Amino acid sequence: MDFEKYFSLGGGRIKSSKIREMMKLIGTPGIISMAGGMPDEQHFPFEQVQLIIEAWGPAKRAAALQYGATGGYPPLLERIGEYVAASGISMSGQRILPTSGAQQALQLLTRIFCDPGDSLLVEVPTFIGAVAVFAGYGAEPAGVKMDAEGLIPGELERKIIELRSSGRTPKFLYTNPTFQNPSGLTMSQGRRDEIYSVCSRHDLPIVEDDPYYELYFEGGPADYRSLKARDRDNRVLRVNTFSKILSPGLRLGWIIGEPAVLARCEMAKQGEDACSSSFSQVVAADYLAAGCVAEYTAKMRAIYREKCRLMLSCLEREMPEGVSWSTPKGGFFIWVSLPAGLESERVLLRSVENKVAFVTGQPFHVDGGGTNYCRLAYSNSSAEQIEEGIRRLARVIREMLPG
């Protein structure tokens, strides 16, 4: 039977992820992926969570296994609530949906937000699942030009004027300011500063997505003080989750902000998928409760560090000159540029015949640019899959480049 005469507007505009495309690669025999962004697999906190799951009685292996309400799993909420305002972020007036990982919280707060043809703010280059959520609700986002301290006010002012003179108002802007996925860029605090003022004086709702923000090289917390932190209007509302801090195989994550905007998303998972794990839930609860993050960052921290200055050092070794990257303070990424003319999307389909992957820089792109860039993931790479990929992918670009 044809389906497609049966498809909906909202089906047809659902594309399939490069990250997506590009996972079902690791498996194949001698491929190095560089990716995905996933966290290193060697170092799940197993051992914890095998701890947490033994200790528990019949009333929380209950809990675990059964249905849960669409708002939370209450000793989770109350953790959560410890965990965040020790981040200097006060709880007063605000409210943690918890839900079925980050990506779940963007759809929420998309389809509560933008009707089909609404325009949104997003950083160029930006998260490219979050670009996915929005073209699947027909939400357009205008892209912001970045610098080396992230989103810019001035082109933030701009554009947010340029779409309200054309009677198009922004529903809000999408911001991801902590070592950056793709650019690996921080958002500095002065920036921070600026970007919120920008937004509070026009009125614009800010999605602080913020995943890799305890994933830091250098400085300490004070140094990633976020969005939500300084949100005098609560005007934030900010995505979390446990994908960096725990596993991202429990899918779990949660939105703090103001308790209107989380009740119209509790409403709408309700229809999605009436709660997130209950079983992901009580493990999360008591491994905040535990004490087990601090633990565990710390440990990644020096294991992420480590994994990208080894990148960073093969990179300067074997790549052609004309090559040039960035040079993150944490998370999991580094952002190539290709010398010009030569596209990635060209790249990877060489790179593929050489054994090496990783992801092409276009569909960051709001704005259709970003072809001669690509993205380097080195957090789930061992140090050997490292200088082995880097070497196999400068010596691609080198038989590419003319002359």
The other form holds:
There are 2 protein chains.
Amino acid sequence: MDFEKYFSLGGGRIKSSKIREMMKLIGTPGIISMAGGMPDEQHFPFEQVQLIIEAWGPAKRAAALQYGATGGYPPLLERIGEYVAASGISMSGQRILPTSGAQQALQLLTRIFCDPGDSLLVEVPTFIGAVAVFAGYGAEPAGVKMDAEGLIPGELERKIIELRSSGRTPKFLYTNPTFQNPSGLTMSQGRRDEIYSVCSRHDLPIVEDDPYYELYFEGGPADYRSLKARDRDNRVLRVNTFSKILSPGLRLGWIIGEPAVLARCEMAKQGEDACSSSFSQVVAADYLAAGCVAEYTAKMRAIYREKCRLMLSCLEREMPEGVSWSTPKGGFFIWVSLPAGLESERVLLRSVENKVAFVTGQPFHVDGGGTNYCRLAYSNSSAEQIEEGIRRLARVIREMLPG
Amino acid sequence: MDFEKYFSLGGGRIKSSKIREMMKLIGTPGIISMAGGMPDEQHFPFEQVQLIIEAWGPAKRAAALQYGATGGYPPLLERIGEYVAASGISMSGQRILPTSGAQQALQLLTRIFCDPGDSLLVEVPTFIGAVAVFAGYGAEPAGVKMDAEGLIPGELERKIIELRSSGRTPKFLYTNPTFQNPSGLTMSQGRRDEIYSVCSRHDLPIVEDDPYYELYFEGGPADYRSLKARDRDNRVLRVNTFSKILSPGLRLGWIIGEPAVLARCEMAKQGEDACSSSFSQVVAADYLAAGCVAEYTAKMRAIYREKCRLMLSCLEREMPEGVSWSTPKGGFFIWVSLPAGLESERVLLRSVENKVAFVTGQPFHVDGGGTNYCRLAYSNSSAEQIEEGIRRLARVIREMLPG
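Alt. form predicted together with a further copy of the same chain, vs. the form predicted on its own above:
What follows is the entire complex, opening with the chain shown before.
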């Protein structure tokens, strides 16, 4: 039968993330992909997970395979609470809701805050997976400029005032403050104070999505202290994930914030998947309890730092004049700027023919810009792939530069 | 801060499932709960899962812990295809989408088909978890009566015509044809032919939610042949789950149906959780490949049949005149009808004081009826709990009957 006439308007708003579409292009054999923002799959803590599962007695076995409460497996809530508190966030007046990855956290928050036509504020560039969610609910993100220290407070304030004076109510600021996806930028500590003040002055909720903060290459936790750790007014809804400290395949993240907000998220989640994987929740609770995060992140910091250094040195060696790039202090990505006039989408098509892939910058830009940017992930590539991948990409770019 | 002014209208439609709310009431110590529709947690196939995980080499370990495609882990799609084909469903022109439980399948289908105010058709009574999803998207279910053979074709046709003549377009028929939750009713094979014909004549999509069909106590697969197996026009979107053939804690289900519909579901799912647990998907693929379903369901059929028989004999022995109940041919539930005037909600409150719990019938009724029904689950109770639980419940009912 023909279902066309039955589809909803709401469903029609949902667009495929351009990254996911590009991924299909990229799935050709022999290609070196620096596209997906995936953790290094050579170093997942599989043995720890296996030891955890082997140690389960009857109660944990049953808990792992049975339905759980939508609000989460109680021991997991406790362990996350301890983990979060150790990063300088006060747990007083807070609630935690486990989610099926940080992606679901963004989706739940968007659903409970945004109706079609609502506005919200995002960085330029911003995380593409969030842009897709916002679009799916008909929300209209307005972009705020960044500089080397992250979001510019004056620009944020100007945008809030501009939107409000045109009768619109931005629902929240969405920010990815540390080793941002895609730009790699980190909001400085001073900036975090200022951005928080602007939001406080204008009574704007903040959604702080901070998946990479443990994966720093320099400095220490004090340099990446969260907006949530400054949250006098309980306006920050902080989204985190086990994807970078354990495994993305377990699909487990969480939101911490105001209980009245999380109660709404929990109700939405009931209908969406009833609960996150109980199996994943019991594994994650035991993983936190055993102190595995510190061990794994220490190891991965060294591994990612090395990969990043290697990619930077390859870029230095291979890229022609006019190409520039970020120097990340952590995370998964290098953000490359091509010479004016060289569009990254054209470069991608030629690159795929030459068996190397990345993600183009434009889809990360809600203002339509970014057409000459490329996001390169070093996180899941071997040293050989990084060397050869950058060599291939540089060759393509050199060939495409105006003679 | 006060978030009230920022919440969306869309989010405001979401209501907590009444079962989930009752569950909180029920969590008091010493209570015998026949409320939740949960599999027997004494008999989950944990050892098989553990053997599967132990056998994984590097590729499966990485696949289980890494992000996966939204469309699913390819070996899982193949194994589900074989499993489905073995139940008499033609895979020609079909696509399969894994979902985070059958709950997510219902949510995705509702989202892509229903805008606020849209109508759809459901059985009276119907699955409460679906009612909550429909409400969350503002869809308005119209109830169709059932008799001992399930949905009444003439009633369905009348409702379709009535809705259409009042300018409304029901988006689909939602049916739970086998050992229905909550009534335990099974749509007869002849009825399935007739219901399919009505939908075909009126070009209505069918969402067939069939979680219990493997858990029959009499007859065999031919007696529970699905609507999907009759699907000449590809109008059936069939929802299934691993919850009853492996584990609900893995949160894994699937939809099989028209690729154009599943492509929309996949796009929605991208933004909702990116992919279902890779870990669960790799486990489930290997579980299907090893033929564990047949072994587990054979064992569980015998266990559930025994529990059901025991509960029926306890009801027979303990219940006063005027109380009647269904005799299930499979599944998890007995549906109890109280004498007129005795409301199950009042009985529940008194029952909880007397340390026994069940689910009231009204929330399963989109027509506001069902106030004198109780749903009793025998699936996750021990023999002792069933004996003592029915004894307590019967005592409460006897005390509440007009003298």
